[in-house]
Amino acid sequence: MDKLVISLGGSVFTDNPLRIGFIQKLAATVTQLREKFQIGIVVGGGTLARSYISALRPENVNDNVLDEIGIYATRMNALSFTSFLDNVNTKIPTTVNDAAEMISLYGCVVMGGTEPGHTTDTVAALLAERIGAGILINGTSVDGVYDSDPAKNKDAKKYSALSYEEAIKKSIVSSVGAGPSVFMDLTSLVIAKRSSIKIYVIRGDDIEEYHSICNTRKTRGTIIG
């Protein structure tokens, strides 16, 4: 059976507190895709994480502690998502290896972050590498990778495809403050490159995109690989 990993941005998943309608639709989609795929799902922290971090950062709380708080938020979101799925882990794994064992047992695993310094995109890439998944769907709040921030520039150009090298260069530029916001962090892209994991960057709440990618390997978003 083929293997698939979905990295679901917290901003897609949460909205004071949760986007229940979307979560129900995504859960139904995942249930259908499980007939063909073993699936790993990594959920971000979203508004829950941001609300705590934004309140604590001005109080000079240690960045490592803030990372830990963000990780707990991702795990709360992950546990929430398991409530909408059958025959799935009820304990959220704290390591990629634990998640790999669970996916062998259940055929589907939902998790959040693992340790400070690792974004959920990096965790998703590591999970894809660990289980031998050839596809990583990165569901974000934007429908692909652009040459500039589409929220600020109405003439921003969306890329239909990028090589790993092109994506890595864009991530480096974005991470130092120039250009659009980072679409994926550098570490996740390097992991995908070394293991030839094809990345599909899509608008995460566009349910049809998941079906299209899994059935036809086509997307309206951006393919990195």
Ligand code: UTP
The other form holds:
Amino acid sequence: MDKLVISLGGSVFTDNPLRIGFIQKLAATVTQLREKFQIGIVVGGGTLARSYISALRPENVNDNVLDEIGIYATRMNALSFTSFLDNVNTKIPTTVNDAAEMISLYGCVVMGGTEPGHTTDTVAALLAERIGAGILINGTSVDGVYDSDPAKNKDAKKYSALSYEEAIKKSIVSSVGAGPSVFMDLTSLVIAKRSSIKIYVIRGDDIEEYHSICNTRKTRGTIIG
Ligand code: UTP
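Let's compare: the form predicted alone is above, so bring in the form predicted in complex with the ligand.
Starting with the chain above, the whole complex follows.
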């Protein structure tokens, strides 16, 4: 069976606290796709992680502790998502290795972060590498990768495709220039490159996109690789 990993940005999943209508639709989609794919789903921290981290950062809380708090948020979101799926893990794995074992058992696994120092993008790339998934769908709040921030520049141009090298360069430039709003973290791109994992960057709440990618490998977003 083909294998697929979905990295779901927390901003797509949460809205003080959760976007229940979207979560139900995504669960129905995942249930359909499970007929053809083994699926790993990695959920981000979203508003829950951000509200805690931004409240604590000005108090000089150690960054490693802030990351740990972010990880708890991702795991709360992941556990919430399991409630909408049948025959899936009921404990959230804390390592990619454990998640890979759960995929063999259930054909599907939902998880959040693993350890401090990266984001769930990297966890998703590591999980894809570990289980040998050729496809990684990165569902974000933007419908692809642009040459500049489409929220700030109405003439921003969306890329339909990028090589790994171009994406890596863009990720470095945007993490230096624009703070935390990078389309995908650098480590995740490096892992995807070394294992030839094709990344589809899409608007995460565009349900049609998941079907289109899984059935025809076509997207309105950006393909990296
Ligand atoms: P996210 O993966 O959601 O981070 O994890 P993000 O990309 O900043 O947020 P989105 O995509 O907009 O939702 C939330 C936070 O949890 C910590 C990091 O601090 C991260 O910013 N985290 C997450 C880790 O330290 N390790 C992990 O494996 C995952």
